[in-house]
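Have a look below at one chain only, the form predicted alone, in structure tokens format.
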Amino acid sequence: MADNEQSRAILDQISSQIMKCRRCPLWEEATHGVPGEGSLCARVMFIGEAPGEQEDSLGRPFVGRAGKVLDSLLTGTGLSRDAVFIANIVKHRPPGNRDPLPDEVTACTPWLEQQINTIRPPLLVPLGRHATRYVLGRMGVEFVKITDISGTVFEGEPFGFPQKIIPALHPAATLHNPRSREHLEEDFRRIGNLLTEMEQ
């Protein structure tokens, strides 16, 4: 318990750091800080690139059309968003949720990297390319094109600890299409199957 309530503090400090960062021009336009939510004791983090309007709106990650997609693709393989933990590349959102940029990723990721340093998950879910592109690339692991790789289970320490890593389509990929809506429940599948087999 005591480990918890320490865990909750650094990661609550986190949160209010994060509402207060300056360190790139992303927090000019935006309305709140989305740091992220879930779990303690998740043994899946996922990972997205940057909040969206309705994130932006109520200072919570993955609440908008894209949000409904992942939340019943939890359900779909046996979790809940109180079981895991979300968050994203950059903490603000991008102006026009334009892609962000890379100074503003090296700008933003060190919250990311102490959220995962806390909560130490055993498996990273980076959700479309940019989160892929930023966890792979701390392992030396580069990729063209997301579907290539998405669903494929990598192992290594991106964070200083032992982790596997699947990467998986971005929700928002099935608004635009909604044919990829099969290719990303398969991620998903695989995503249950491997929680299944780190169980045992």
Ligand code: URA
Contents of the next structure:
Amino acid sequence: MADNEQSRAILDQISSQIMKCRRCPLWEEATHGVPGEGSLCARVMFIGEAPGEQEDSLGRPFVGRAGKVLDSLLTGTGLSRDAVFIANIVKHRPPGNRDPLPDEVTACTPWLEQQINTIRPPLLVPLGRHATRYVLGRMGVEFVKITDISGTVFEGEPFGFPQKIIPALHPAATLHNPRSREHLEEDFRRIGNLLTEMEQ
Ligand code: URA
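Having seen the form predicted alone, can you show the form predicted together with uracil (URA)?
Up next: the whole complex, starting with the chain shown before.
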């Protein structure tokens, strides 16, 4: 099998296992698991927190209001959804969109780890404090406020191979606080600039 076909088969298998996952109780109230989607050859993977209502009902990541914000930020950066991979740290919706619990993150993130190890994107963009805490935590990096470190480039091997990481604010932040739009646009400008640099 060609490499791409093999990676697609592995990703499809991970997705079907996520749909049946019972490693934590979140599946009980969820409609669908939301494994994530995008390009096998993505140079950048965006990692959100957990599915919301729309995502739960459609089984796809970032298709609700926060997704519209993400889509417009991607367009502004010259990226299309097809060219990137979009996933979450938690694959089933927490009831009422509450924050995922530490035990749920621990139970669920081996799936994300497998996805990252299959796609091997050179750039990771954790969106918001939960995804950022998970990714930077794997490099022993701690932070207090996401606004202090978003847009900063980190380098390391959080998943066992060299990657760059730029945390960004969560797109949903703009829904509660329109002033965070400017901050997010700056984060995405830096993502675009870094991708251009990485291609040279
Ligand atoms: N928020 C997230 O973090 N992920 C989604 O998929 C949708 C909203």
